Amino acid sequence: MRIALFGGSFDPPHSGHIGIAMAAVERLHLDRVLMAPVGRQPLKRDQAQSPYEDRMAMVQLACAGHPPLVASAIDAPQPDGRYNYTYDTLQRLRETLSAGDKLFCLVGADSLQTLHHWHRAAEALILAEWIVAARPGFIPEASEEALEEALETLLPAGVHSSQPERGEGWLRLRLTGPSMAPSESGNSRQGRLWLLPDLHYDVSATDLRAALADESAGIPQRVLDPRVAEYAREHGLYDRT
């Protein structure tokens, strides 16, 4: 099976998240996308989040009706309160897969821009093939060299990309990074980075939370699943205090 991890706050999960996941399914022929609310995000330490159980419940509602999308607890809060790191989550997920399964990690363009701050980022890029949902204008159109140059500023130190191969709705680049071998022999391993260009979902989670706090505010179904909106309001997740 071709399985992708798609982690995030999902506070709340909205049409942008679902659209990105389904685009990855269709363009890269994924069998399953694990929509995994994250327990504690190390790069958002000062940002308050709704309780994990509520975010998981909303993800389950948002995935209903989209068979390839499955709510997953693989990135649930750690028993000892530690932060959740994508490297560790991918390691755990790999241990659950069969030999013939292929693992992907799906992220948005904003995540790629902060990737060099991630825990063991270079090694995480080799644990799975990474899929980046790129908004319009994120991928330079001038030349392949311009794309390579742009990626060099975003990828972790020691990780380099090849010239892209282009397919229908995607670009694929080989990544070369430091070896993950315990011997630290200096050998290199290859990964893959898939770019899905021109995915434009202009949805602000901050604006959605504000709208959900206002009982009189209408929220279009194309932006947020009505079941998710109902759950959030019934549980007062975004009520102002």
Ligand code: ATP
The other form holds:
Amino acid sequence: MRIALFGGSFDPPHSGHIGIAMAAVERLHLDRVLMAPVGRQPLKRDQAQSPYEDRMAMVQLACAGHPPLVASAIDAPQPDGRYNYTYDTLQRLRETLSAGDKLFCLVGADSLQTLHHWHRAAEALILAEWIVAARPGFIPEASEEALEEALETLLPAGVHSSQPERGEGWLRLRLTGPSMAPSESGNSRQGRLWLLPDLHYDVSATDLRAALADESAGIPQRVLDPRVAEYAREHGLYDRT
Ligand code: ATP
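We have the form predicted on its own; now please give the form predicted together with this ligand.
First the chain shown before, then all remaining chains and molecules of the complex.
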């Protein structure tokens, strides 16, 4: 089974999320993408979020009709209120997999820009193969050399990318770094990063929250699933106070 973790606030989940998840499914032949709303997001400390249960309910609605996408509680709030770190979530997920399974971690290109602040980022990069989806304004489609150069500035200290290889709809790079030496068992512990360079979903949850707060604003179905919009409005998630 080829399975990807796709974490996020999903407040609300939108067509950008579904679009990049389905592109990853098709291009990398994934069997399943776990869309996991995050309990407490360490890098969005000051931002109020809708309750976890509501974000989970909206993710369930957004995944309906896209069978490889499954809402997952793997990143649910911690009982002691601690932040949720992707490194820990990937570890937990790995423990549930069988020997032949392959684990991926899907993020948008804007997340790559904060990667060096992530908890145990270099180690997280070898717990799974990373899939980075282009997002308008971040990592434009460019030559292999330009992308490698951009990545050098974004990857955690000591981690380097090399050997770019292009396939249909993806660019794959090998990652090497201090925590990526061959393991004692002789298995390669090198990381791999897959870029999906030509995706242009010009939508953000921030804009959608503003649009949902404005009762008169019409939101096109192509950016927000009407069932998600209805849920958000019925529960008054983004009403102005
Ligand atoms: P906000 O506007 O509240 O910051 P968001 O739209 O960025 O939200 P998140 O739930 O924070 O959505 O994103 C979860 C993941 O999805 C992140 O890895 C983010 O990079 C990615 N993502 C979100 N929107 C897009 C998009 N339009 N294109 C590509 N990736 C996206």
